[in-house]
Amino acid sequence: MCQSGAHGTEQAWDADDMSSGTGHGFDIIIAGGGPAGLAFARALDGSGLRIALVERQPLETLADPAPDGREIALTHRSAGILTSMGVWSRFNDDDVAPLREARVLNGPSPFALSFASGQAADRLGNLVPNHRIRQTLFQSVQGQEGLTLLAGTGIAGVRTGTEAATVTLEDGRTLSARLLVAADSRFSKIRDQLGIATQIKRLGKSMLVCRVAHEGEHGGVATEWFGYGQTMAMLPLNGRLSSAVLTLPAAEIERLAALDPTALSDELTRRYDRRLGAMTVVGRAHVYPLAITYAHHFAARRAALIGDTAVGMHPVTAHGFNLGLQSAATLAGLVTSTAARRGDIAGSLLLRRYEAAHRLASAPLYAATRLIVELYTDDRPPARLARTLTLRAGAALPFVRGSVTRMLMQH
């Protein structure tokens, strides 16, 4: 069954005697216990394995998450993923918003580049706050028979060799595995030792991330405003509720997040051209800076990555998350089918089949999402120019359209 220990306390294991400061037994160390490494721990339910799960937060944050103002746009496919777990049916009613219209907007044109399921389904897909999707997955995994969890401690060293990987941890314990998932987000010191060099791109911005509450409906329509100067995406909850996601020059982000809630109130009112009427912030405001990663390989020996350890893709989007998720569905489908046959669920030709996998699944979505940012986030006259031709032609291509809708619903 599940355990849990933090750094400094006595531990149980499901695994040798840690007496000696070396864990053997385990089969899968997972490295991270975000929203990554825990739907991959998930995945494996019942599949027999022995997994370690390490994780630097504290037991009682991991139980407990607070607010940290980012809603999840989540796809069909991760609805179904996550169903699959058993996750999903742990969310309650007021936990899941309809996202039933998708906007793009463009500098001061009143033309909107519209998104819309026109299938039985009545959405594109569904907002869920990211603290609630992290508590749920945590209480999904208590109890899971072979795996334990590591609180309040990190890795702090990796090696892997022919027969398995040894992590020391930062307590001085040692564990070892026939395979280690990498799940410790796009800045992963994990895949630093790996060996695997990794595409990264700090953009100098940041993005501003509050709840609010407005006079006007908003439909459960979502809308991103490339507007000149800035981008801002309004993202709708349950009642006269939105998430307003801000994105400008770091600096100026600060100041915004330094002022008081009416003060930064008016300012989103403003900034959004009193589309649903006067805002009021709701809560407080967070900030993320923004960056971009795509690691040259998902896979090393007796190693991979999941979730924004293999791409960190930029929010405009919203496939992060629905990336990360399918990331590790993908490699616990493939550890599992292996374990079954008995087979090494760390061999070269299972890792080569996900990355194989995860890389037609990543790339054109990276690739395409980059395009946007660059084009859309340009205020030189051609690019101006560029950005009205772009979004007419997708409008007057049903195509067009329809491929994107596809796209936002189904990854």
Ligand SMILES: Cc1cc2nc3c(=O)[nH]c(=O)nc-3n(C[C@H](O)[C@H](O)[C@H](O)COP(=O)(O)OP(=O)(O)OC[C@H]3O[C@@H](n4cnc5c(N)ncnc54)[C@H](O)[C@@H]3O)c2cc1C
Given for the second form:
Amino acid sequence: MCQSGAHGTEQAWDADDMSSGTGHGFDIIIAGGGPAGLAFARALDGSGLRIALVERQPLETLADPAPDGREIALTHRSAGILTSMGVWSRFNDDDVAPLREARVLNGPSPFALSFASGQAADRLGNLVPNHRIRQTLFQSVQGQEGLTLLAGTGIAGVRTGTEAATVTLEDGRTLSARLLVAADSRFSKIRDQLGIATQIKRLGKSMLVCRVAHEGEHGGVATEWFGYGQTMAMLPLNGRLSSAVLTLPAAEIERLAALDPTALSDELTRRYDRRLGAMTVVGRAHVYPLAITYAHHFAARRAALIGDTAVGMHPVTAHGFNLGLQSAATLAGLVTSTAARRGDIAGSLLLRRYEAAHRLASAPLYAATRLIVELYTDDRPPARLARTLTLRAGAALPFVRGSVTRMLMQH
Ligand SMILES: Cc1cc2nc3c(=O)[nH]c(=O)nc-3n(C[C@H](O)[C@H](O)[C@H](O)COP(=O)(O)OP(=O)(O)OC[C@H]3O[C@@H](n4cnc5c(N)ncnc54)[C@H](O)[C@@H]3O)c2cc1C
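Could I have the structure of this protein in the form predicted together with this ligand, to go alongside the form predicted on its own above?
Every chain and every other molecule in the complex is listed next, the one we just looked at coming first.
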């Protein structure tokens, strides 16, 4: 694997080697080395394809990403995909926290709708810090045959034709490939350049996430509390440690994020009604403005979208990366089998099959998540009644609970 960093790390080619139309291009260019882009690269291991992965962040950041506060709830299906890629075994015991039960609370009511794995498994899923997912995925592609990693420069421009996709890097170099895969985040510029329209909804709210140590035991239970005027989730980590996820209007979150650690700890303890006793913030708080996105198409001529670039989920149902990983695995499977038959890895039939499969996987989840957010963040009296009724109905109807549990677990 060749690597190029912003600060002049190894440079194993010259610009002419990578220019388009000379036969020296790549089979695939991946735009973005976030978790989805890296997972896609990893899933192509053994395909024999020449891949360029372009990531704007410097190599040192990719190799050692800083904690970003996100604790990713991984489904069993995602754990299976990461295992088959040889990534799961790279996690330390400390990285993985079991999620045994999820409870949903509404307003001031003590009633909780509970989801547990039942006899199917000992846990609903696992929580793993996002920076460790990024780091282990990065480590897993080290030395991967056929993969060239270009870090420290982004993709500035994209052109697709009948035979190839050509990209211009921010440092002026050009690359060409048979297939361009965009994994450059939910606010993807490349998606725009491909002419793919996208539904983007900015919610005007932000999430504050941070680790908290607490007096009480969480018992491996995640709680999603749709209070009146705030939404607060507590995700169980190893020991008496949880990830606190607080959603409020953006300005209010900015105010809280500026508090000193003691004042923020007091605020979180109070806002969580001391359910876990006194809480103490560990490390720093991170803020994420909330926006959800859904691309109208997941493919264009010689190009495909994966990860958040295809579907930017609301974090409340914890499915963003799970879906992103699934999109990477689905596309990689189609590309690998087509390459083995010496077919066109960017053929319109392949791209249509990918789009159909990922739409089927993502559209119901996206719609259900939107509905949940819209209903459970609406504090007007009719909505409050509907919130109570739907939660009670969910508890009374085992098939509803069963299907939500399956959705959470995704075996
Ligand atoms: C608070 C929070 C909690 C979450 N919890 C969960 C959870 O429990 N479960 C779950 O499944 N998901 C969760 N998610 C969602 C998950 O974090 C995302 O779905 C995932 O990180 C998206 O990965 P990605 O690779 O698609 O995009 P990103 O992580 O956004 O990566 C995109 C990459 O592309 C690079 N890039 C951008 N533009 C260019 C360019 N022009 N050229 C080159 N590189 C470029 C960027 O530098 C970046 O590295 C959560 C999200 C948040 C905010």
